[in-house]
Each structure stands twice: as C-alpha cells, then as structure tokens.
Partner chain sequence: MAKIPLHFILNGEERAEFVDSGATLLRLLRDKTGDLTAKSGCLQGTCGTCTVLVDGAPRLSCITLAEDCDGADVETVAGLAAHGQLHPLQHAVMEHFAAQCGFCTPGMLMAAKALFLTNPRPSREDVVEALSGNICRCTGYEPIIQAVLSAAQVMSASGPGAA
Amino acid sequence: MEIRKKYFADERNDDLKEIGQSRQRSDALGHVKGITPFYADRAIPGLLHIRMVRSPHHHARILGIDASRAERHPGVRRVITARDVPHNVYTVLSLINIGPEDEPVLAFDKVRWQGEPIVCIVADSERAAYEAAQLVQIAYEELPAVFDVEEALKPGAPLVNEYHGQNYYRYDSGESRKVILGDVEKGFAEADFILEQRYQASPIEQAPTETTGCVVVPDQNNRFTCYTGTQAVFFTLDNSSVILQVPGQQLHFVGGTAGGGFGGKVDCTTEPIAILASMLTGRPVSYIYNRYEEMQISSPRAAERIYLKDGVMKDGRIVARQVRCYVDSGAYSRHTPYGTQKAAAHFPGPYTIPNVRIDCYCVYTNRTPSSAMRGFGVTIGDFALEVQMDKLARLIGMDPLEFRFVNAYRDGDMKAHHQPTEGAALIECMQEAAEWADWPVDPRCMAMSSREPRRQP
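Give just the one chain, in the form predicted on its own, as a structure.
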C-alpha cells in the first residue's frame, strides 16, 4: 500500500491534489436548465432547407442525372450537383496528417456505398425539398460490390475506390501498418502453449440525441456564419475553406456545443454543402440529418476482424504475440487510416512481450465510410486482447488478474513499437482495483511496483 501511495504522490505531479475532487463543468448549468443554445435552436427568418438525393445502390456507375422536374417543383430554390462544387472532394486537413483526397462531396461518375449523396435540393420547406428529391431521375449501371474485408483483398475482387488502385490503404510499410519486435516465430517455438482465436466487431453507430447538421446565415461583406454541432470546429472550417475555395476569414463558425457526438461529428459532411447553398441562393440554409440518415448515413465506428495468436509459458509469461487485424474503412478513407495506425501501435496491449508481429490492414469495401468513435482503433482491439488474456489464463490454470500482473509492462520495458515505457502505473492501478473489488490476489503481486525492474526468468 505504501508503495502505491508513494508512486501516485510523486512530488513532481502537483496536479494530483485535484484527484478525487468534484469540479463542475463550465457548461453544466446551461444544460440542466435547458438554456444552452444548440445549432438548430436559432429562429432565423427565410430559412431554406436541404434534402439530399442519395444512391440506392452499393456500387454503380452514374450514367445520367435529370433534375429538370425537381427544378420546376414549387418552393425549390436551387438544385446542386457535383459541377457546382468548386473543389468537389473532401480533404482531411488536421494534425493527424493522414487521409487522402479520395471522397467526392457529391458523387458524379460512380457511387461506392448505399446512401452516397449525389444531388442536393434546396427549397423553402422540408416538405418541398423532400418532394423535389423524389423527382430527380438518375440512371445507373449497377456494379459488383464487396462487403467483407478479407474478400476485398482477394485477387479479382471488385475495385471499390479507383483512387487507391487496390482495396487497401498503402502505408509506408506496405499493404499493412506493421509493428515488429524480436522474432515471433522463435517465440512460438519456445512457448509451452499456443492459443489462436478470431474476434469480430460490427460497425457501431454513435446515435447522438442531436443529429448531425448545421445552419448557415449569410452576413455582410460576403461572409457566412455557420452554426454547427461539429466536434472539430477548426478542422471543419479549414476543410470547408478548401472545398469552397474561399479564404478562411470569409467563414465564421460557431460551435463547441454538441448534443452528443462521441466522435461521430468530426467528419465535415454537412457544412461545406450548406455554405455553398447559402452562397448560391443568398439565403440562410439548414442542413440537418433526419433520424434515418443519422443511423444509416453518418459514419460509424469501423467493423474490425482480429486474429490473435499467443505463445505462453507455464509460469504465465507471454513470449510471442501475433496480430492480424482488418479494419473496414467502407468506401472512403475519412479517419480510418489513422485509426488503423493507432490500432497497430496499441495492439500488443499494456503487456511486455519480447516477440511481437502486428499487421493492421485498412480495407475498402462498399459499405458506409467509417470514422471516429471514442478511442477508435483502440477500443475494439482492447476487447479482443482482454478476452484473449482471460482465455490464456484459463489455459495455464492461473488467476486472470495474477496473469496480468505477470505480464504488465513496467517503466523501462521496451514496447513493441520500440519506445520505452514511462509512467506506466498499470500494476498500481490493478492493485487498487483488486482492493476495491475485494479480489484475492497473491501477496507477491500486491508487493510489485511499476518502477521496479522486471526480473528475468
């Protein structure tokens, strides 16, 4: 107990005095009183509404678009297609610096997922926009589609996105993001037991109470104010500036308040087209997903398929871990190449394993593009790793928590991506958890410290 107290009371960490103290969120009072203004709460006269015409096919070539009847429909102010968008491609501009320009704002030659936007209707009312959208006629040539990550990587699979030339994102390390430490085959040869398992997670929708959307109001001096629920205000402003080919100072974004997001509102999918509609009409414009669109069109957490192979000794030490992971990016990249890279770096887990081989594939399929959701690239991998840890503990007849103590990384241990561990505190956290849960643990584990060097077998 004294070891843990000393560890957490490090004199260099004055902020630790805040631990355990209650602090009120700065915006909590407005939320509980119901006075916090969200983007759709503003009463704006003359507001126009957007309805998007979306692809009914998972993969198809667009042969022709006839929007003439929609343009004549009462209440319609503008019909927008790809040719009206100055830079008709989403640009992932952010600190992560990963994500190619592989997704059009409005599809023009092909559609690559069911629900992809093609034509934007701008009308006086939601009803008029909806009715006009039904009048747009689009001719398609339906194409073969692929929905399984491993099928997508097989020779002869339908090519999802011509930008890449293959159905995977190419990293510097090749077709997969690789992490290699030691000699994994040698580790397996030395192991007393080997366990191989497959884990599968489906796409997960964030399901916020407030759906994705924004309201744009034209201001004086050719400026536009965008009230938005985005979780990434400056990221969205920068990308809107590139797509619309206007300087950033011409756009005024008001955000910072989201009625739920959980990562699902980092994509820049509504703001550029709503600002463009306001530019073309000179009127304020609202573009808000309905509940169906939020559940079916907005980007979910990616589906993942994970193969784990572990070599373990009778004394509980994991001596080899091999991971093969396939992350379903859907038809376009968005933030999934970044999430896949995070997965590769994280996948050995918080355990010191001398021999590791990781291959993480970011795969393109004809499914809804995936993106961020609460620790994306890490959360699903953690689930697989910890289930695997329980199975390994049962395999060798060891208590599952004690098994984790044996393998927990300590300060100075080399991680699989060749960075030394610093400030681990994992052992101390497990000790605290064991006490709180009244979980019986061997006294030797309760005497361990993350700052003590690991004893070699």
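Positions refer to the first chain, counted from 1. Throughout, rigid core stands for the largest set of C-alpha atoms superposing within 1.5 Å between the two forms. Quick caveat, the model's predicted, so the values are computed rather than measured. First, how it differs from the form predicted together with its partner chain.
- Core-superposed comparison between these two forms: the CA of Ser68 stays below a 2 Å shift.
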Given for the second form:
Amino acid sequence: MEIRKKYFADERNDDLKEIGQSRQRSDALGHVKGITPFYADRAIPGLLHIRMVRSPHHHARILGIDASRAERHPGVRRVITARDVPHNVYTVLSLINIGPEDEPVLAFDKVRWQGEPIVCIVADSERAAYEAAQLVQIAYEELPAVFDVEEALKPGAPLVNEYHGQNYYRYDSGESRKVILGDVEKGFAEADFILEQRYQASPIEQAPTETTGCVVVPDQNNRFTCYTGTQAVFFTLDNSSVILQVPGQQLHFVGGTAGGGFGGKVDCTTEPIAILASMLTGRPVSYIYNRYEEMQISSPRAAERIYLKDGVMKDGRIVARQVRCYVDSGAYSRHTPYGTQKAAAHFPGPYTIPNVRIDCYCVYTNRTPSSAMRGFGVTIGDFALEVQMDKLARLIGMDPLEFRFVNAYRDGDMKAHHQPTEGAALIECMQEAAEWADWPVDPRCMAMSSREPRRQP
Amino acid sequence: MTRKRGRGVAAVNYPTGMNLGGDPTQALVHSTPTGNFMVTVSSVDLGQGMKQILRQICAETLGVPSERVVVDTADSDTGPHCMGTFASRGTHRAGNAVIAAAREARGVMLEVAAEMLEVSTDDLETDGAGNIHVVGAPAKAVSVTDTALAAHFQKGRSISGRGMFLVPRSYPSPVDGAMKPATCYAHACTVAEVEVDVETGEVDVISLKNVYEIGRALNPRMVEQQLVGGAWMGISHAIYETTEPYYPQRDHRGVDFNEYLMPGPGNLPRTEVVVLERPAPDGPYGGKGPGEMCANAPIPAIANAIFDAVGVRIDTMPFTPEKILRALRGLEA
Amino acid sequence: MAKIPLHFILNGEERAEFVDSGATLLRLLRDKTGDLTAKSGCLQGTCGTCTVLVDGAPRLSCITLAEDCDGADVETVAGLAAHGQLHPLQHAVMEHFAAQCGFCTPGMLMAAKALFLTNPRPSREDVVEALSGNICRCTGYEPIIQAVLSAAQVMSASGPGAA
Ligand code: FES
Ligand code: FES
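Take the protein just shown as the form predicted on its own and give its structure as the form predicted together with its partner chain.
Starting with the chain above, the whole complex follows.
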C-alpha cells in the first residue's frame, strides 16, 4: 500500500508522533498465541446449552405446542416458550426512537419466516438439547407466503406482519423515505437521452468465522454476567433489560473482542434468551449459533431491487435521476427501516445532479429478517449506480471515467438531501486511478479539483 | 480463445458514522501512579483493530509513547457508554471521545509538571517519548512518570479526563428529505481487470487497483489490512456470495461453507491499494471510517469489466457463471 | 453413558482423561484440558478454525473422535512457542499483519506448521494448498500466504529441524 501525500497536503499536519505510524496491533500477540479471549473461550463448569425449535414454514399459524416429551427428555433442564419471556418483543432501536416493536422474542401465535424461534430447550449437553428439540410437537396451519418485494406491495398480497397493517414500513414521509431536489420530470423533458434500468441483489451473509452467541454466568448479588460477541455492548444490555424486565444494574456485559462481525452481531438475538435461561435455571448457559444458523437464521444483508432512471445530456451532464429502491426487510424490521433510510440519504451517489427523486421502500416478506452488514444501505445501491454510470457513458459515447469526472461532486455542490458538499475527494481518487491504471482521460479531467467550485453550464 | 479480458471502473463515497447521527460514545482516561494511561471504553473490536487505534490516538493527544497506553474495552461495569461498532463509526466516534478525554488528562498532567518546574503550562510541551519539557529548553524537563508520581503522592491530583462525542441527531424532512446524514465521507475508485471464460461463464478477477481516500491513515499497516480484506470481500460479493442464489425464490440456500461460496487462498487477484488523505475536520486527526467502503467499489468495477470483456450486462448480484452463460446465450440469439 | 479412558500427549505433556463415546477431539481439548486455542467455527469440518496436529498431521478436531486419539501426540497453538520463544510462524503472522480478528489464526498456524513438517521449502502453490481448508473472512488471505512463505524462509535459513 502506498500513501500519496501530494493530494491535500495543505490540509494535513504530517508531523505527528503516533498518528500515521504503523505500530504493531496490541492484540497481535494474543492472536498468534491463540489466547485472545473470544466469548466462548472460558472454561465454565456446569454450563448448560440452548437449542431452538424453529419454524419449518415460511408463514403459518401456530395451533398448538406440545413440549411435554422434550421436558421429560434426560438432560433437559428447562423448556422456555413465549409465556416465559417477560416482555416478549425485540425492542431494536426503540431506545432512540427508530424502528418499531414488531418482532416477538419467541413466536406464539404465528410464524412469519422459516427458522423463526418458537421453543427454547435448555439442557446439560448440546446433544441432549438437540435430541429434545426433535421431540417438541407444534401444530401449524400453513398460510400463503410472499417472497418478492414488489409482489408484497400489491393489493391482495398476504399480510406478513400484522403490526404494520401493510407490507411496508410507514415513514413520516409515507410508504417510502423520499428525497426530492429540483423537478425530475422537468429534467427528463430536457434530457437528450433517458435510460431506465433494473438492478437486484440477493441476500448476503456476514459469515464471520466466529458464530453469533454468548455465554451467561449467574453472579453473586443476583447479577448475571454475559460474555458476548456483540458489536454493541450497551445496546444489547439495554435491550435485554427491557425484554427481561430487570433493572440494568443486574446485567453485566463483557465483550469487546469478536471473531469478526461485519454487521452480523448487532441484533441482540441470543443474549436476552440466554440470560433468561440462566435466570430460570440458576446455571451458566451458552447460546451459540451453529453454522447453519449463522448462514440462514442470523440476519443477512437485505436483498434489494433498484430501478434507476436517468436523463443525460450529450455533453455528459446527468440532469435528472430517479431512484426506486425496494429493500427486503424479511418478516420483521430489525435495523432495515434504518438501513433503507440510509440508502435514501446515499442516492444519487457522489454526483451533482440538479433534479433528483428518490423513493426507498422497506418491504416485509416471509424471509429471514435482514439487518446490518458492512456497507449497510449503500453497497447494493453503489453497485446499481456505478453500473448505470457505465451504461450511460456508453450510451452517449463517452469514456466511463471521463463521464464520472463531468458529474463528480465538488465542495459546495448541493446534494439531493439539501446539504452542501464538504470534503469531497472523488475527483482526486479518479485522477490517481487514471494515472496509476493507465486509463487515459481528457487533460481537463486531470486538471479538475474537488475544491474548485463547479462552473455553471 | 475462450477466455476474454476486460476492465471496468467504479467510483463511490461512503458516510462515516450512524446515518443521521444521534449516536454517542464516551471514553475515560486516567493515569496510574507511574504514568501509564488507561483508556476505558465500551466499544467493540471486531478485528478492525480499534483497541490499537484508540491507543495511538490517546498517546498522540497525551504526548506519550503508545506503549504506555492500555485500552480496556467493553466491560459494562467499567466502560462508559458507546453506541457500538458499526456504520464505520468506531474510530470516528470513539476516537473523538478518547481525544477529548486525553486532552483533559493532559491538561492536568501539564499543570502538575508546571508546578514542579515552576513555569506556566503554556511554556510546556511533550516530547512523545515520556518527557515534559519547557519549549525550546529540552534540558528543563520532568518525566511523565515523575509527574504522575508527584500528582498521586504529593499534589493530590488525578491525571484523568472524560470524553464524549455526539453528532446531533438530524431528522429528515417528510416533504423533500432534507437532512444531514453524515459529517464526513470517505471515497474510493477501483479499476478491475477480469477474465471471463465464455464456455463456462466463470469470472477470474485478475487485478484490482483501488484508490481509497480515508481522511487519514492513522496506522497505515492496519488501514492496509482493512482495505485489502475489504476488497477481497467485494470480489466475493460480486461473483460468489449469497444465501439465496435464486432470490426471490427461497428454495436454494447456502447453509454452510461448502454451499456458501467465497474465494479461497487459491483464487486471489493482484490487489493493490493507494491511499489519499483529505482529513475530515471533525475526524480524529482527520480520520474517517474506511472499513465498510472498501468492499463497495470493486463490485460494480467487476460488473463493468465483465461487460467490457464479453459484452453482457449482469444486473443481478452475484455474477454467477450461470447468469453469464444465460446472458451470452441471449446475445447470440 | 459409558466413559472411555484416554491417554495422549498434549503439547509434550502426558494427559489422561475420560471422554464420552462420540465426543470430538475439539470438545476434549476445550472442555477437559483447558486448552482453548482451537476454535469452533462450524463444527462440521468446513472452516479449519479447529485445526490441530495429531501425530504430526493436520486434523480438523471438530470431526475427529476423541477416542481415536488414544496414545496420540496432539499439538495445538498453545505448544507452538517453545521455551517462551515465539515460533517463526507466529513472528511472521505478526510482522505481516496477517491477523485481524484472530479467530482463524490458530487454525492457520497449525495448518502451516503441518505443511512445514512435510515440506520445509514450500512454494506459493504448496502454501495455498495447505491453507485451502481454512477460512478467513477478514484478511483476504494474501497476508497469511506471505507470512507463511516468509516463515519458511526464516526456518530454512536457520537450518533443518527448526520446525
Ligand atoms: S470447526 Fe472444525 S472445521 Fe470448522
Ligand atoms: S482474521 Fe478474522 S477470520 Fe481470519
């Protein structure tokens, strides 16, 4: 890796003693000795193990649960159902007023995705827990399911989550988070060319090598210590405290060292139930996702479908961009209404476009609830935007990199969400790339600067 | 010739910190009697190396060597609140909180040293090697250790500080979406070179040239770790990964590492990284969050390179051999 | 459940434990011996985080039966650093910044050590082959490959038998 100091040198003080130095990581020695303490790396005598009984159906009414055989199975200490959970709703970001309380910790009346947890088995060994989980009998009435974000929005589509009353999250701006700048229709009317395209991405799993989970140990003074790989210690502690209806001071969270996260460990799904199991049994309890659960049960990056419509001039200027983005939240919200809003703030990309209309929809379907992942709300949008840029350039017969220079945002340019651009550096990144990759562009592009105001056409 | 080469470009930006702000982080810093410094936070290190970065940030601000700083993180009994490690916020938010705490601690340290040297605090500077001395007179000095000892045992002072960083919450307008989603953005431009096998539809990424603008490379080797690993993840997203290959159909699913595909050590392109630094005015020493953004630009760059190579557009991620073959067949028809 | 008596050597020390029939070597190590260096990333033989050496050969301890290790010589990362000296592989991983979260690191180190035992001067292809059963989600592999290659160089420079 090289650092090219010639850019923005006047904005930097390069004369620092610690900053900018490639010091060895403080955790490197622990890593190579294998002694970095991950949440499962504690020898705890008498540890109990959790296995979840999960829905085999995408959408079904629960008619009855019979766990009596599981309860009698040797080694089973406790069977937990929705009735045992004091406040049986995930509170996600309700602490800062984002996101609704639309998801039970354990399902009771309905299941809305394949894999939704219903019954929790707590047993002496993993084996006993697995065996007992097979013995739980649940009667279902299957319901029609919907898997496509646009199908889900059609009238008559099966209702995924009654909490919302419709298959989308209702923002204060209506069925979508809207961002509007200028007049997009006027822009299209002026444009030399118009291009409308559809993009899509499937869900993606964070797949950290360490799976999601935690180990809970009852402490003295009726406190519970939770060793966890969570990405957000207090967020998880506070949510657990609400779900369990116990004061926060009874909970002690120890974490800070995770075997990868990539956004997959912000959902607070294992901690509340493991703490509850520990409270109910008085024993230390571990709840660790197996690899199947990590892949199919833990929230993935949301699938998205994006429609981009652009109006472009022969000289390369994009004069209008319209975005319709459907984010597949799965059966519950988790962090997806937030991520969808982040997508709305990110479009139309790092380009200055006078007329913009953005509608981002957070849509409920009968699949695994999606949530955060590296690039949350942005990664898929960038894929769509940057492929579209390539197509537009070729449409008007311009070099794709030059086309981006023409439209690249600069300091002071008004963004679609009505904020002036600050600290832009896209032009310089492209100049460096052009030079380095030997991708010749017009000298005028190489003379541009993010700091120089754009000349009005 | 069944293998065709092509190259493509993509340019992106990425916001640092939780969208719309409202995501606080706190830090505490205190010295031990012998002048070592403890940073107490509740932020999480996912492997990105936050513990080390906070250590260097604290050391820089205090003016002591980083070996003398220990970062104690994520014990809810001792660490003050942090919203969490996500949204590229760790270094930015926690870094700023540590700077604030370390500044306050440095203030006390210099006051004690000033009393010991009988000068004014304004006349003092740190040498970054464990000493405090009078500006322009390096011989008139006291060590950080002696200063801490004096603070503890003679002056009755606590060399400590509290730091808090909060970007105030912005609320989008329901009418036109006017909002302030972030205070600073990182940038990237990737040029990807691929080879597509027109008989099998398989894509080999030959090289990635990535230019990343990240505000400030606080620790260059660690930045490189993030950027190289992130670029790898971008390739993986582009041509391999998904839990539902036939989305929105739900019937095929990757359930383990045999079925959920990622590139292994045997199929790596030449990945090169260049870093630019335009410091963020509100970033810790100018730093922005580079960890998420680095996976984003390679994906469309690869898509565009595939088009350049074989003339088909794959507008659905991931770009599997099946999709490419179907598109090539469509081209022939 | 019947308990099976087991004698084995762990990082040069003799051990005796009782294990359940069907228990894995990974469980034996983590639950009985207190050696927590082998990680459980999948428990199905697909990620390599649990790699240890059994009689000098790399084994996925999550799918190795403990009872099959009676009399065996088992090595984990805990035994890599001899007499307080880091193994050249450990040095190299640090120097090359080849660990981020560190969860895959113990398995990578043991897979590489196993390679050195049979092939002290591996090519890049040999290293890739030896690591191909080990998943890393953080680094993009290149730094790990570089670290293993450079450790091989250091070790062959310091003479045979250094592994
Ligand atoms: S835990 Fe053994 S291979 Fe994954
Ligand atoms: S360093 Fe995190 S999995 Fe390899």
